[in-house]
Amino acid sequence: MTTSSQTKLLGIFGNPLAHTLSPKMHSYFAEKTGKDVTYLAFEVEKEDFKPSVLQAKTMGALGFNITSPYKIDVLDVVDVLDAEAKRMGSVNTIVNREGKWCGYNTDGDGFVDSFERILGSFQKKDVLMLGAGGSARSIAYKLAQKGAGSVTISSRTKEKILPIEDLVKEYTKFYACEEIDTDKQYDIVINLTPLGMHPHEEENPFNKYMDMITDKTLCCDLIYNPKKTRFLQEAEAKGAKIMNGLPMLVMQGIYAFELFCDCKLPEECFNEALALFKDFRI
């Protein structure tokens, strides 16, 4: 990619970022649309995060994706919050609009839209989510808002569950637990924890609960390195349909790029961006 005096800066803030595929994905979007932007990764420590974001605005940066662990911290430096991001209390995309950082969250729509493309409808289905971090808020909210039958979250961090409950219960049934009830059946099971991520591929966060998985269960893991976690491998062996984190990564990235550049990406970008990572290695 060539740059010019008019090239605008895009990027991603997070820690760690050695695994991120976002620069390659957004570079493809820029090439597809002819936008004069460049996309870089900025791995910063917690104490440097807020000053870095503020400095980037004064430099005229166009926008950034925000990933773990800063999706909630970034609220302190956003000037204007999109209504849904405000409700979720979590931001993964900031856009510089006339010198103000405007915050959005594309995670929830990215997940539900990619889920429907890969696994089908989640309407009226009972969902079990393991983990209550930043992505859990937006995903649980969107699943509930768009028709899930119930949402159950298993987490030992009760203070993270409470804001999710407030988001979800307006739209559907909500349950919280520390230990998963193995007597209950769920249609959809989602791992939102880092357990099973490279270099700890042998870990399965659902190890004690795999008997719950059947050939009718739809199983998701937000991890995409490895592409098929131990959880997804064992679920697939039971006949379950599976989805890793790549489709969500691509779909939320599409929505973020459209916000950055005020454009609409062609429909084929979803499949073409997925194909970019067919043989990726980290």
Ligand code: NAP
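Alright, leaving the form predicted on its own aside, put up the form predicted in complex with the named molecule.
Excluded here are partners and other molecules; the one chain stands alone.
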């Protein structure tokens, strides 16, 4: 697509961003909808992040995705915060509405809606989540709100559990553990730690507990590079159905683009966007 004086700026802030798939994905969405936007990656240092976001607003940029490590820092420069993003305590999408940065979080919906498309229903299912970081917060909240039977968080840092417990308990049963109870059964196991990704490719965060995985278990990893982490490879060998982080990336991107451009993307965009990334697609 060519740019003109009317072309609006979209982009992503984060660090590092060398391998981000977002520019290719959003350029595809722009082409699909004919929206006059261009999408660029801005890998900025911590001290430059907030000034850059404020400057971009005065330049009339339309919106940005915000990724690691700035999903919490961005709260300081958002003018209007969506109620759910406020509860999750993190923002992954900002949209310029009449000179105000409006903040949203599409990660939770991105995960649960892609899960349903790839692996099926999570209604009433018992979910075990490994890790309690920013993504865990938004995903636990949405799983609970949309019908999971229970949510258990395993985290080495106890303090990170409490805010998640508050979000989840409003909707469903919540449990926390440092060591996993092998007498319990989980329908769904999700890796939300960086274990399995460079430089931890050889690590499986569920290593000691793989006997708990059966051909009925649904296993997910938020990582998509490598496309099958050690955890997913071993789960698949036990007959489990698996999903990596690519479907979530695409779904949260669809919801972000819809907020940026105030439009609805056609249904086929999900599969077409997945197909753009053959190296990461399971």
